[in-house]
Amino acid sequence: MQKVFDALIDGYLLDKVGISENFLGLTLSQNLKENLVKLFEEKKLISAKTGNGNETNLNALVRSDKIFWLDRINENPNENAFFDVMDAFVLFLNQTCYTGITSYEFHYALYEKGSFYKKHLDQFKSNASRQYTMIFYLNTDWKLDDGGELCVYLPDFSINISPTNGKCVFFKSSEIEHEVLMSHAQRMSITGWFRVD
């Protein structure tokens, strides 16, 4: 993994956003894909919200994504694979960049077609605990008129990435405004953050 993890934080280090095509291997993207699609169809996905605490709200016309907590406490060995690997980046992070990071927490993400996710940043106002953005995305077969692109704003000018399977994105999360622009197909992703508590 040291080879994949040096050429993500490169990225990043030189663009303020690192991608990676196959972070997380194929298998192990695909069966996390297989366990975002049976929580989909089981209903157990639930809408998202904006804001942190007790300042959350419920705002469709801001985004309209269904969303699924990873973690260990569900017993599924996939989804503890996938933190086995975060692990391994965390402790990578920690002794190559002196980050500092202390947790992390991540979700899985549903858009359904007409979703989207409005301009924002991951890091909220009253919490800066939330230090990196983490996403990887599930989609085999994606075609360039699905839409549902990461646009990323940087200083000058900004970039749109497409949800192809297998791509990883990271950067700054209280400096790297984005918004996911909508979607015309089913788009499915695990995003997180790298926390310093």
Contents of the next structure:
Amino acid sequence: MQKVFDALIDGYLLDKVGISENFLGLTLSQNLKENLVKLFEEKKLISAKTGNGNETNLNALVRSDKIFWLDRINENPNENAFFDVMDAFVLFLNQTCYTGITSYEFHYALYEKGSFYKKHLDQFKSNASRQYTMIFYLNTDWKLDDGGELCVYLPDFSINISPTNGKCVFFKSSEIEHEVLMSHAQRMSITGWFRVD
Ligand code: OGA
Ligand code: NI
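Could you present the same protein in the form predicted together with N-oxalylglycine (OGA), rather than the form predicted on its own shown above?
Whole complex next, starting from this chain.
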């Protein structure tokens, strides 16, 4: 994994946004995607909220994706394999970049056709725990005109990242404004945050 970790962080340090085309490996990505499809079919996904704590509100004008939190408590072998990779990545971040990460949180996200997430920052004003954002895309056969790009706003320009299968994106949660453009097809991902609590 070391090489994959290195490449992602090199890109992050150079461009403020690290992109890896195949961070988890195709088998684990495929298995996690199958978990997500099953959760969706079983109607276990919940409408995502915006904000934090008392300010939490359900705001369909801001975001319209549905989510489910990954957890070791689920005793799902694929989620556990995913967390094993994340544990190794946290060690790497803390050893090589002195990031002081103490925990993380990840949820599956499913954007049905017509869903979006308006421009935002991932770090809450009321709680600055979230340090780094990481997103994994699980969309096999994604087409250019399916839309659903992640639009990342940098100081002088913006970049549109297509949510193609296996791709992973990494950036600083307090710094990088971003948005999910309207998706014209079902769009699946795992999104999470490395925290300092
Ligand atoms: C988020 C988010 C981006 C994406 O969940 O906060 O910005 O590409 N997701 O799914
Ligand atoms: Ni976000």
